[in-house]
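Next up: just one chain, as structure tokens, the form predicted alone.
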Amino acid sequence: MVATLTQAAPGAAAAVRLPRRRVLPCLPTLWPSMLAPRLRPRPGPFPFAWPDARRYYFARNAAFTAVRVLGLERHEVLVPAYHHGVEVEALEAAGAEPRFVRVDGRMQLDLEHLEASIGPRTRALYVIHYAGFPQPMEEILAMGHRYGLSVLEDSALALLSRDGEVPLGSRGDIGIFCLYKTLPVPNGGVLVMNRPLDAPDPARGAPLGSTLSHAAGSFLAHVALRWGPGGAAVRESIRRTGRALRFATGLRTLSTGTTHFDAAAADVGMSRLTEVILDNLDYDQIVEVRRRNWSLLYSRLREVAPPVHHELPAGVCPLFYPLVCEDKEWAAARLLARGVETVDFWRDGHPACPRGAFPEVDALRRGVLELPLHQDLSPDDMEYLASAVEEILS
């Protein structure tokens, strides 16, 4: 049974307040050393070294292109009911017709409901690997083969993650990746074609203003992480100034945090700055540190705040630790007061997927809060984070 985080009752004994310390950002941060171009770039892992890949500004651009490449216009695509929403908008904008399929309380696709949902107009199965943990691809691929359906493997939350030795995103007809959820890059999405297909390269380069704005935000998060309260104050001051300047000048950026698909930006590619940063990363270390940090959190919180997944399979690169809460806003505010930034994970989906039709998904949307465990955070940071969670549980 999954434990839930609840607000302490009035009059309950207060926990000892933790000492003030630096901010723990919710995403990995940009270090200045990552900005130096390399004369001999390191060979990257899948999907970066894949020969048949296209690099976009957003992962949603890859989903949009996948519909066109696979000829799914005016056909039905089966999509998990637990989704972000922007990927569904991208599928619709490209001409596909999403139909939703049950996901259980452990973020696993219901294969029986998936197969029962296949109809005469179904042409593809859309699979989402949540937080780096794999879906049962053997069974899904067999189902796709049995019914003659394409399989789109959405690994936006599972970059660098494997199912044993097999990279997630490498087995479906199409693999889709988001880079900036896992890596300290200002933008980036990748479309991988795992069978002979013909996808166009992005027609437009990334806008410089948006790229620099997002890179600056990541660097300021690094300042807040390394410089403690003083760095956090500098970060907030510069952010306020930037917002005021954007308002005064009317400058609009391509935001990586939006929940809506903009068809006008569907052909925008990845920035050169992202490419430079990618050449400077140690991917094996990123996976190793994320796995270590997940294990450290699990060892401290498994009894009081167990995650959705109760084990870390071989090869998985976890994106975050899913804290299950009864009141996400209350928990997020109290963790932020202790310097821990969190993310309200997928509270709302696409409006075409009605609330109440999938109770387990509704519970996940109400309850899951992302705790950071990315590669910038040390074992000491994980101890502090776990203590902060234990404190607000008391």
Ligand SMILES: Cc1ncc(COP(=O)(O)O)c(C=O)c1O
The other form holds:
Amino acid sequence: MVATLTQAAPGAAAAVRLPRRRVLPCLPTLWPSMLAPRLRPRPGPFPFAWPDARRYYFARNAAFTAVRVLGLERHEVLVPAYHHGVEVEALEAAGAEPRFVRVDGRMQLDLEHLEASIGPRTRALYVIHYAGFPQPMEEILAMGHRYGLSVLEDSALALLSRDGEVPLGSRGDIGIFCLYKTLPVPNGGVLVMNRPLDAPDPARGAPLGSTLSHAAGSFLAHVALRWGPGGAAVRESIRRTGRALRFATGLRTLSTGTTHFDAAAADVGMSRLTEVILDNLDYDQIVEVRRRNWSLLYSRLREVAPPVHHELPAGVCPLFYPLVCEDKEWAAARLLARGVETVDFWRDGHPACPRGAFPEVDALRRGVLELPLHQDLSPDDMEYLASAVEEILS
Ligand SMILES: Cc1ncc(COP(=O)(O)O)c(C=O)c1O
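Next, report the structure of the form predicted together with the named molecule; the form predicted alone has already been given.
Below is the whole assembly, all chains and molecules, this chain first.
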């Protein structure tokens, strides 16, 4: 699908004023009640309750380990041309050789191209569930079975999401999850083994300074969300001080959300603080709120900007609402001016994936901006967000 959201004439966006609001952060936020240690925590949903899982600092560490565990070194792995880039770096760093497969404008893997790309050196199929929406696992697993290939299910963008009743990431040989995109945790990536395999536990603990710094950032985002413009000002000034301190002391943190794989951090595990927060979350409610918010945005925006997905299938836990724009930098700046934080989704892929070879992927990379719909946001927030989008497009 090609972008059709057009840029308004200069000055038009300023014509209608929305009420002055607090900041809507792009990620869910942390607040102190989530830090209470639980003596008898309830078992979480998949993948948390799964016995054969390893808990890392990043999901990229899980992708790296998966190559080793499945013996994919010096073998070809078929990877969707629409990818973040860091997961491909992790596969390469572990010794696998990625080869890219077409994804269409609706973020669906092209199964015909996938099958046609299987060659004598292919050993695995790498599947990515985009924004919480499932890829056709039945067909992909059958293809893997027919050709004797492993299937890696990258659910970094699909934690808590299901295809009907079946959790995404539970059917491939290996499932990969990123926690901090969906939940207010400072770090966390999970490797799930869905058949008998033996991945090592992470050798090192999460660095405390990095964990606390991310947790503090998330708490400040909460302050900005709940305390209006005053909260946003507090957040900004503390952030500025933090940056200055880091610069002055030369303190380096192990940052989440970065775009490159660092093999030196491949054996770092999830923090204890993440575990504590996981015990305090209401997962059913998180899924319910995200689904409600997606539906609210869809009902307001489907006429204004063509959506990527036209329905919300049963079980899906949407990660964000993909707004397809002609000029996403322009749209992001105008939404930020209205207090809405967005994410420029996957503008650049891995350099080994040739630009121009997959035109629909290039269009998605140019066009998709993530609109937040996470569990901290209310129906009023969704109304506000939809109005802000309508306003900048008017
Ligand atoms: C599809 C996909 N897989 C893996 C990752 C790696 O996640 P992490 O940042 O936890 O390493 C990302 C990161 O955005 C991703 O988008």
